[in-house]
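Just one chain follows, in the form predicted alone, and it is written as structure tokens.
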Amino acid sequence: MMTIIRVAAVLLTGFFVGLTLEGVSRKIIARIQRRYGPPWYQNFIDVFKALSKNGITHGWIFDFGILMALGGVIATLAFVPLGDLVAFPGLDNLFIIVYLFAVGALGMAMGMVGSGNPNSSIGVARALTQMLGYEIPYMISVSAVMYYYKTASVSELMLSQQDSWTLLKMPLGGIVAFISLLGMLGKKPFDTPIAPAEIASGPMVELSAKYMGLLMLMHTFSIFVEIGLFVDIFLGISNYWTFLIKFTVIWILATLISSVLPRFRIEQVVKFYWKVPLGLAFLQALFVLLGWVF
């Protein structure tokens, strides 16, 4: 029973806090662009309104892909510690989280390609190509952290930072992880898979009504997984409330950076990730192997 309550608490936190911060980020971007912007609760209105309508389906592959994407991300979030709120103590292993998160990404790709729209296929291809760019430096950076602390448990990684944050011990690895995080979130300059002016929002081009609502929920939960892992691994030990504060700071920082940068082309994304972040990741891993950690 306690496990069910903890899982529910994690998912409800992801839902309410995630949608709230997405609304706040829209407000921040609007003010930077000298607009008033929508109210902070607009995303709640959009999700509930979308889920209340019947959309156009493109077959069972399309439907199953969306459910697989949302289910994979929900399952992943359940294993991510939110500070001291851990739904599955002892099972919050990074390898499990990465494996489950891949299920959501594959479901998204399968469902959107099943729509038959060429813009959707182009968006999926760009997303998978971009993933190839940022995943390699990100995993090298995280692998260096796991090697240093001798554990793959996210909870133990947090507890190991009682004396100092990993971001301070391994600054290069933290910078690489944050740059990779921008790619995971699809923030500029790494919003190439969406690119509304080029490919009509890419994977989302054929989504409407309840399908769009489900995708919005998937996006919200994905944000919590990606930023939550960064906070847990690099920003020290946290309780539930300090975790949310750190999460908010990182989310707003990513929003501010995104609001003032132009978009990369897809080949520029991969070249950038395989030059600067990948080089810094290898350098940080070398420092860890040599014991040169602050």
Given for the second form:
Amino acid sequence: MMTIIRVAAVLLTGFFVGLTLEGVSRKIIARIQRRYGPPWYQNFIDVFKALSKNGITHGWIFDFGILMALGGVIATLAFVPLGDLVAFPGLDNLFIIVYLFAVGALGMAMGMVGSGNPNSSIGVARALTQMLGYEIPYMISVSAVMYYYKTASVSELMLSQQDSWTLLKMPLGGIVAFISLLGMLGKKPFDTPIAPAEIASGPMVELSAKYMGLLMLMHTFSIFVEIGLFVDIFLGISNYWTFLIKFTVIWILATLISSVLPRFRIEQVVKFYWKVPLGLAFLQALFVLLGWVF
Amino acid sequence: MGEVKLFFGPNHPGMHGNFSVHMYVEGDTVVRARPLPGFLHRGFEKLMERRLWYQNLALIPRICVPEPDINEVCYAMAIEKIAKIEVPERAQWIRMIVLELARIASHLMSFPGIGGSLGLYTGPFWGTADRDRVLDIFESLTGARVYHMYIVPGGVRKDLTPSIQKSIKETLDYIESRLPDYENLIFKNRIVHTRLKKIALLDRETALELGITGVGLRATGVPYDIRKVDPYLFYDKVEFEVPTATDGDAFSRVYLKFLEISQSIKIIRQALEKMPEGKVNVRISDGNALRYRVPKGQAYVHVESTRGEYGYYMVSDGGEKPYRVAVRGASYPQTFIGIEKYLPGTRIEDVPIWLSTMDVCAPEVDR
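If the one shown is the form predicted alone, what is the structure of the form predicted together with the partner chain?
Entire complex below, previous chain first.
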């Protein structure tokens, strides 16, 4: 019974805080761009409006893919510890989270390709290529952390940072994880998969009404998983409230960076990830192996 | 993977205006491209033959949406050339100020607009906000923000009052103070360099062969600017430079537009100083002001628009309506021959950059 309540608490936090922060970040971007911007609750309106309408389906693969994407990401979020709020204590293994997270991504790829629009296919191909770019440096950097603390449980990784944050202990790894985080979030300069001017928003091009609403929810939840993992692993011990504060800071930082940068071409994304962050990640791993940790 | 057909426009976030390009893509590269005009065809040239000389004033600004004043000045100058009318000196200076303000307004939409193709959305929003200041001036001067119908045959409709002159000066100072911000945001950004340099190349021979003018030609090192080559109004009485580049790539074309804003500011400041007092318009004929006749004759006038040489060829048979008006749209050659011949080989990522920096302007092409 407690588990169900905890899972519900995690998901509701993801829903309310995620959508609120998306609204707030729209407001921040608007102010940078010298606009007034929509109200902070605009994303709630968007999601509810989208979900209340009948959309156009493109066959059962399309429908199933979207459900698989949303389901996969919700399942992943249930395993992510939000500070001291852990839905499944002892099961929050990083490998489980990473594998479950791929289900969502693959569901989205399947659904979008199922729509039959070439722009969607190009977008999905780009998204998977980009994944290839950021996953490797990210996993090396996180593996170094796991090796150092001798555990793969996310909440134990968080609790191990008694004396100082992992970000300060392994600054290179932290930087690599943050750059990879920008890629996961699809923030600029790594928003190549959804480039509107090139491929008409890529994967989302055939989405309408409730399909769009479901995918907006999926996006909100995946932001929570991605930033949440970064906060848990790199930004010290937190309880539920300090977790949310750190989460907000990282989300706003990513938003600010995103608002003043253009996007890379897809091969530039992969080249960049395999050059700078991968090099730094290897260096960090070497330092950890040699015991050179602050 | 076989050939895939992609529709770039008319409903596409990367397309400016009602225009479409059918692209046949293999992998990420365009192998064939077919421009499809006609979504915005309103038959301006034919419509003009059915309307009085005066009525056409409301029609012509619609030919080019972002920079309508070049149409008004071409139309007025052509009539004045045929009818041999001497326009008051003050009106000529005011026309120059309006043209340069329009150039600034158009460039402020155009050069930060490259951010729309690159994902740097802060640029277009800043540009639109700053362009609004110029539109405010137009509103106080002409009563309209976009289509002004202010430059009429024989002069301009109203005088430039001292208070408007003051607000022009303040706006110019403001826009000048904003230019370093744009430079930092767009032109000093390394990712912009990697995306724009050596992309959408256009060499000098091709530009000359197609008849591309404006920044397209100037980016290849040819200092061709009608304001210098064949000065109209009083452009020979002001000092300004024509910025050129040698690379002929997307970056230099965008950067030249940015540099031209400073030159336009310089021209307006000189014009405000040199402008004498006096009348701002003369009557075309002694009869009815709305149903005048233009003597028999023909004329070609051309001006430098933001996209290149923009001209009107006008024939009058001495009647109340034009016999024939032909418009030389500056973006015509790159839009048709350019897209069909030179877009293939471009990657999908660079297509919006190609179309945006080559100044493909749908309303002007369709007319």
